[in-house]
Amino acid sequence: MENFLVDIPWVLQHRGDPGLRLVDLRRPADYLGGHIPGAVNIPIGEVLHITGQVAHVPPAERFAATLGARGISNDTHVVAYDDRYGTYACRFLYTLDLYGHTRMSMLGVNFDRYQGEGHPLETGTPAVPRSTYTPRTQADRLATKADVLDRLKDPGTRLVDTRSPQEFMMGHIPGAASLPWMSLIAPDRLYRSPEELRALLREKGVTPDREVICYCNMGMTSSHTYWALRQAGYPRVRMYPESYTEWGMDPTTPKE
């Protein structure tokens, strides 16, 4: 994906551009302690819809209200960042993608690096005008438990488990490839190059001719892998947001 990852110099140059909105996904206390000037705060809890232990995507109307309150419209270029190696920002951007947003980027390094290099910070909350947001759901971005069950023996589908090897060995969806999300991170940035990503994926039998469904425990690290696949040029990628928390608790679903 062109321009999905942006660096610190790009942010410093463009953060005041009309039509651009920086979104900080960190905890409110951390945000108020210092954030990139002009950024609005959307805590990760506002991007999730929790029932019991399972994290669903938020209903379209609720998510649209969250965006509108931060001055984000359908035409806004959204640039997200966090201090969790991109997992929170990726879950937010996945939800934007699911609801049809097209102009989005992510700071390609942890916020800690921005702060540690001494770049400008701001405290408080900037005043932004409210906007109207109209969700346009892209169903081909989402996989439900029923979708996964239907595709367990489909040779045209590849399941990717992004949890740790230990979690994978304790139980996973049958046929899934183990691809720990941390293996996709480079030493100095949140992702390896597209060429390196494609090589890692090929080693796991994850090829672009198949539809890929990513999952983890609660759809956080799998959203990081979702965007890795998109950057690597994979044309058909879905995420199962409820992931193994939902799957594992269901006594009727098969496990390996």
Given for the second form:
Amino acid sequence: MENFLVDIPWVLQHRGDPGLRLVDLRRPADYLGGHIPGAVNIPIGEVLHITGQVAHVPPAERFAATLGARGISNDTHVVAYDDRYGTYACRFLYTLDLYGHTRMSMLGVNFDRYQGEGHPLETGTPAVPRSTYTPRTQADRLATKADVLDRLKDPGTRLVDTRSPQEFMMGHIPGAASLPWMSLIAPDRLYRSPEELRALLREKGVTPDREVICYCNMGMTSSHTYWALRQAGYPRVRMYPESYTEWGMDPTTPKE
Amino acid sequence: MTETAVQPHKKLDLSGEVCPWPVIFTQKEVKKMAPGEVLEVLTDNLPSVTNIPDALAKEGHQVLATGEASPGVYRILIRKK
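Hand over the structure of the form predicted in complex with its partner chain; the form predicted alone is what we had up.
Then the entire complex follows, led off by the chain already shown.
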């Protein structure tokens, strides 16, 4: 996961590079009010497929159309940012990863910091040529309810619940470790260092020799944790997008 | 006067926000209000129509009403305890 997190000087230096596309995941009104020059806007709602209470990943064709309309093709280096401690950017990058994208990074600080430091801003929407995107689904990035049920008693899999301790106490998937996503954030950055992340994960019995499945309520904070695990060098990480919203509503699934 | 006719003291438009932020921003706003005051929350995220009332009711606040304000936009009225 080299160069996954990039800092503000890196963005300022590379924002005009050919083949690089900055993606702003904030609300459209906030984006139009001022964004990093050259960035395109993809509101988080376009990255989710919500049915009832449950958020799924968007169908491949729909996601490909979203990317194509922003001039993103399979070889674009995508650099995402948001003002929600990375939760929106991480879910977008997770979806890119699921659909086989390889060149991606995330601004390692909240957009508020970029703005607060007085760096250049642009209003309006840049004109970008449409492109074609071909999704190549990597099914081993995703866990379904059936996958989780299959692995409940598998010692080779560790489930990680990224919700708050209060939510965990009110009900969780049996055997899951509680690892609130906020515990992975550093005071001035969106993530602690990979060494600190590995130590925190080990404390919870989350070791790289096991497959890890992370979940929350809607697959947002668990996407943040997904990228923490990837940065920490964990080789087999899945995310359960439908998460505890789906699990908790199903009267047939076991709860603890 | 029906509950939905209550005049809110504050309004919070959370359109475009998804979990966990609608609940976090609502809790933050309610903390700033005086007991008895009413907050109106607007959201276009359907799961929040359940999550916000659940979370706020657990903290002891009164959920006065939930409903669709316009197509795809939901209104939640909360009275601070």
